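Presented below, as structure tokens, is a lone chain in the form predicted alone.
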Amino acid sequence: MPELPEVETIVRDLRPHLVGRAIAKADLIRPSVLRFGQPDSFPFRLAGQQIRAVTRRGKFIHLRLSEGDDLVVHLGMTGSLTMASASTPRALHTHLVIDLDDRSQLRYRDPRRFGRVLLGTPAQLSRLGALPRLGPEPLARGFTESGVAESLRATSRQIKAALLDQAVVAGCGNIYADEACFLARIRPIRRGSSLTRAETTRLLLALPLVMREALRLRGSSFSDFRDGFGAKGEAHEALFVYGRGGLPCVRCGATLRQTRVGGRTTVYCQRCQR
């Protein structure tokens, strides 16, 4: 699933091409991907609106529109949101195509359809529960003083399970939870309540570091992730532990152990991480 660095990469790619553009037409090819809003009125509600901003909150992409609506996209496991020329053939599993006033198109594609599209005012989306409650952003200033430390030390859940909870840390997923735990020398299978203050500080410093490095490398493309123009990222080639179970630790050479936490494959070093 695209995590914070992947979604932020897409947002930064799309922003200069979308902000200021007007929507000429919207083709909702598969209405079931629209999880908030009415499919019948969706194309008419979008047509003529100008895109005023392209932002991100957690793993959600927000397009702020001129009449007060937000068009929100969550990529799920296999989704992509890319720019294309109108003359470029549509890929299979393209569910939404938005024509812009410069004759370019914004296309949403999702083979497994675990993603979703929402259309409503921010007040509607919040009041009616269309968007989940999200915790602090790892890339935001003051993240280490945001209350995440207290949430981690107060939980009996395994540390990785707590990090994957979007209400605790917005945008953190399987890849970067493993990477941050490795950098902080903490086993992801430990209980949050076992963390010392020093360990919690190390972990909260590690999370932004691994995410900023992944963002610099334009995200991890193990299989499905593509940036705003359909290209792969390179961050998966620089990961320390994720996807490397059974291989030598890059720090000490010990064999990396693979287990499961909260149903997710989890990799760590028994020697380096305590």
Given for the second form:
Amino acid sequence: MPELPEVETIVRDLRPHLVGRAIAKADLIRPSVLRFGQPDSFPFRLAGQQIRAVTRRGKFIHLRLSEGDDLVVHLGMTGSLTMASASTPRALHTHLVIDLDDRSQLRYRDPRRFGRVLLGTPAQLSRLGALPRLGPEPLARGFTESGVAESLRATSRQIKAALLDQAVVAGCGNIYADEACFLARIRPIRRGSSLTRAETTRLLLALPLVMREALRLRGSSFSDFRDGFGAKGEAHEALFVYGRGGLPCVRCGATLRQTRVGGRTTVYCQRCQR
DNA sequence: CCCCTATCCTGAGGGC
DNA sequence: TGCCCTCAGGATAGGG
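Pass me the form predicted together with the DNA as well; I've looked at the form predicted alone already.
Zooming out: every chain and molecule, the one shown earlier first.
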């Protein structure tokens, strides 16, 4: 599941191939993936526009286009956005293909279809609430002082459920929520209101740490994640707890406990994490 | 307002 | 081998 480090890996991969390129043609193979914008006019609106910038906000990828549009992509659970040559056969579940003026292609694929594509000017997208409100960026300067600590300590929800809320922290998903809780030695099932200031501080230091390390390793590829060229990352081999329920804790050797928080599989060490 | 659960969807993996 | 069942989860609608 692409979270912040995976999405950032893709953005950095794609940026040098996309910026400055013009869109020659767009093929919206499965119109239902377009959640904002008109499917019928979509190809005409994109054709001829130049890609000016490729950026990320939370788990959203933004292609800023020359006529003022943003083409926005969210990868959901199983989405991928990759460069390909026009001669490569398209994989099953490819929903959008964009031909560029250098005869390369940008392909959007998403078997499970939890992802989405949006097209509009930033004003249109924000005016009609097409994009959700997003909290601070964990990798931005000032993250630990951004007010996240206060919102975590103010909620009665389980701390991991709050971390997964994109309005609280942008870009955090199931993997790195578990990893950050482990590194901070905090039980993910604790209520936010039960955390001390010292504990929220540890958590807000741990989250960027685990994300930077995952970014260095080009993301976690459990089943579906692929970078901008279709290759796997290596961060999943370095994870402390995610996917390791029932296995020994890397720190103390105790058996890692697996439960559910907010409908998500959650793994933690009963001895290390209080 | 706040919190929680069900829902969308396909493919992988287990059991028999 | 093949069939059926369960499970994985990001975002969000709707209920309590």
